[in-house]
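Next up: just one chain, as structure tokens, the form predicted alone.
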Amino acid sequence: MSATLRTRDEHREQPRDDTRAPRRSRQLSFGHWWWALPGIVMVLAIHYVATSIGGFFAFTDWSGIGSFAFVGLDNFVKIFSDPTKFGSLLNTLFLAFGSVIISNVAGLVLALGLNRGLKSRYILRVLFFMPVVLSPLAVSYIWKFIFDYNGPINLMLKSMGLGEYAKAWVADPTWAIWTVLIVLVWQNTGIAMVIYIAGLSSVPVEVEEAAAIDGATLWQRFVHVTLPGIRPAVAISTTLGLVNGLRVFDQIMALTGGGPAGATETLATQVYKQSFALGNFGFGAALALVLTVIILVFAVIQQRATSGKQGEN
């Protein structure tokens, strides 16, 4: 009996062989890589490989079919020497920065107002966010009817005795670009509002109450307490708005089609027209490459500036 107990104790004291557990974990991690591999391949193929091929054709003269001729920087020289293409670049920057500034200011104001204890704040949030989920084409066609010469805006002006100010807004070279900006701001303000509401939830209420007790005004509390606390939200909202504004396409094609007389042409609409309407695929690829570089430059500048401010805090 004693020998049997001694044998059992020896078996118990022997260390266990744990080689299977690390092997199993390695197999699981390797399996995770296999699951992610299709997504990684699609991202590389769609984003990077396709962009690289398009960047190559930006230096060629190609109609999209058949052979091509390498022309070097001629396409880029044409872009910056052609007044219409340079005007498209200015329109792109105007719509991008105009929509970012106005929609972020409006979204922040709405977020501050709806962050209070209103009973109807949830319903109001849904109503203000609803334009974001609507189709840009459908929204643009509705706004096109509103801006029409016989539309609601001109009818309201005529009913108020201001008929001399009525005009075909989308057909006026001066006002057409502003109609596009109004539609962009109306549809993008909701997403900025939601981002700022999420940012305001991270601002400590105790700090605001302490500042109010110390005699700080509402504006001082906003500048010194609320705004520093929502800087990450400001970075996200402005970056997303800037990227969306630089590549705006649907609203312009539905509202004005780039007209009148090219007054609302942007780089995105020029890429479409040059590549698919006129068959200048190489020149369209050059425009697309310029637009991509502009988006990358402004996105990097925005992120660097915001991260610098966060580091100082």
Second form
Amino acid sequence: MSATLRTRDEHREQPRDDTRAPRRSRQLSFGHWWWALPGIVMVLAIHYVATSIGGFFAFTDWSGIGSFAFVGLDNFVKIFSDPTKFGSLLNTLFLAFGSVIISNVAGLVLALGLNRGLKSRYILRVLFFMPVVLSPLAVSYIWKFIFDYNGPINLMLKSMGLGEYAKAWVADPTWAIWTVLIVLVWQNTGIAMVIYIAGLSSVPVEVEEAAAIDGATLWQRFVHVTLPGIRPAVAISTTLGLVNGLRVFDQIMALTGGGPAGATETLATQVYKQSFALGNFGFGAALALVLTVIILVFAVIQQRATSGKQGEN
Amino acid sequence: MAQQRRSRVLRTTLVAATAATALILAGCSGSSNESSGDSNSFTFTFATSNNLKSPYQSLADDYMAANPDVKITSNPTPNDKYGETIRTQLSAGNASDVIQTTPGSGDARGLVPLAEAGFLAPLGDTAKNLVPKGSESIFEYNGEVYGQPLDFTVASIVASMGTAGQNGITEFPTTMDDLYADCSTLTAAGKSMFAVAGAAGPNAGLTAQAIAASRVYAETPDWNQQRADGKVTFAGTDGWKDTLQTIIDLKNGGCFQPGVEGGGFDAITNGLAGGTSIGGFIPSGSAVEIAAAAPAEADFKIQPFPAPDGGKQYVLASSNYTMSLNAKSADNSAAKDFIDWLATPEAQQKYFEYSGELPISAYQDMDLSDTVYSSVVDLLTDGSYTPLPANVWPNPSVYDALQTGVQGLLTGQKTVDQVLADMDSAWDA
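Right, the form predicted alone is done, so what does the form predicted together with its partner chain look like?
Shown next: the complete complex, the earlier chain at its head.
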């Protein structure tokens, strides 16, 4: 059957041998730029126009309903003169950088361990990747139970005779932010691992073997052979992690609600609280604009830092 | 040839752009006529906190059974995001015809700012006659009533006298000394006097308000008006300092369950139904819901919080839920008839049965001596109660500062003076 088809195709294409070049060029231009117009219009209307209108409200005192007045830069002055908002900014950066660093180190270690050799690596990859596909909200509620005063951690401490260390972990001013970080890392490590496994598959085994024959230690092989080979994967994984870390919201709302007394508030939770719960939509929009600029700045810095080294490579 | 091709491209581009725009507009306007039902049908949005059948749903079902030609489409909405949801729907023009609101402006669902923005239609004399005397300002805007009160909620302590009796407490304490003594007894038995959801802002805030009733409003019933007039401040009022200091003392005295700062609403439900705590600072209607999950001998009663030495007992009691009419539905006679029906003795009696909340029109004539309200009947009769302060406060940020502040007091992050200063700043903002 397939032989017949091939013959028919060959037969059909034979007389057009001389016109193959123009036909190929027509094939290459299959589809036209304006075919994407509905999509482009949608993206512009839903994403950029909506975001721009939101940005416009950052310069107003709109409460979310009714009329509003222009207040210039007042909302931004309020943000930078309010110490609690500065605390939210610090929390945002702590969670973003903390989760990126720990998730990527853990993800890389897992990827190296599960790259080759280990017989059970496929099942282990699935197990470590599983948290990524779960809903952040559902995961956070399970962790909230684990961290609860009557939860398994405190029960374990009490059974070990360490009852004096039992506490309401998500409501402890010192520990609450760490509980959020633990949940973020637990859920983000899997995606970092998958990206690094994909990156490691492009590192030639021969080069590693050559380095080993030349007497390079395991660490030297990792630093001078493996790491340069997976630099694009590092760039992707850290950029995604940083952007997701800067806009973290679900986990905080489910675990701590920004508490205790604002100890785990981030810019994203403040945007929500100000805009929708407290009716300060203009102020919330200004906070959102600040968050957008921060994400943009860090994403650009991070991209430039990693792409420069890739060029050298 | 090239020109023909260009014009074809241009034509197709225009068609595609028009189609995309039409699609977007269709998407945007898809649900915008939700509130324009015919004269025999309307939509009804109300808040719901659990998976039990809402009393509002039961009332709607009863109304439809009695009026077979009327169709009510209910939109139960989660309580924790209710204010934001109705504000968004009203702004988008697709809110329901009848909307559950709250009196005043201290909450995102408060009817005063919604009326001010032109989203609600004024109601008639039926609603006006139900507004409690002296509380007109939180039901009205520009002299018109925009919310019909439905309930008369007592927000104090719901206590299981059955659990108290099992632990040797035969009467609920009426002095602070007795309270702390009972707290010690219960702590020694591995139990607590109160279960508080310290991590849940609304419960932390209600706890402070219930204590403030006897420390601030018993002595100065018009304190909120004085604050609005600039005559007093939170930070300069001894009653508010005493209120917040009492919360710290209760925690240090072992009156709250261990880990109170991390407790959610489940801590109250489980504590009261499971017999590990005697009481909680929750609205009166919740007693009926928790009683359903507790053993029969739990015997829930609404109790006032002990007054300070030399002070008098005072509770929070007011209508906390109102029914409002969407301004777009001002001509929907079926929706208006339903709101009027909710004020009838028949509907009010049903509401009491379904929710456990006292009906606004008839609570003064009811015999409450054999109900969960028996311990506060005298206080209600002699007027020893004040409306929920947060409903009267000018913006939601004041109550938020109190909620967050109480959490900070429980964890040691904030001092009494800091919390009160935050509340003053939020008021003046």
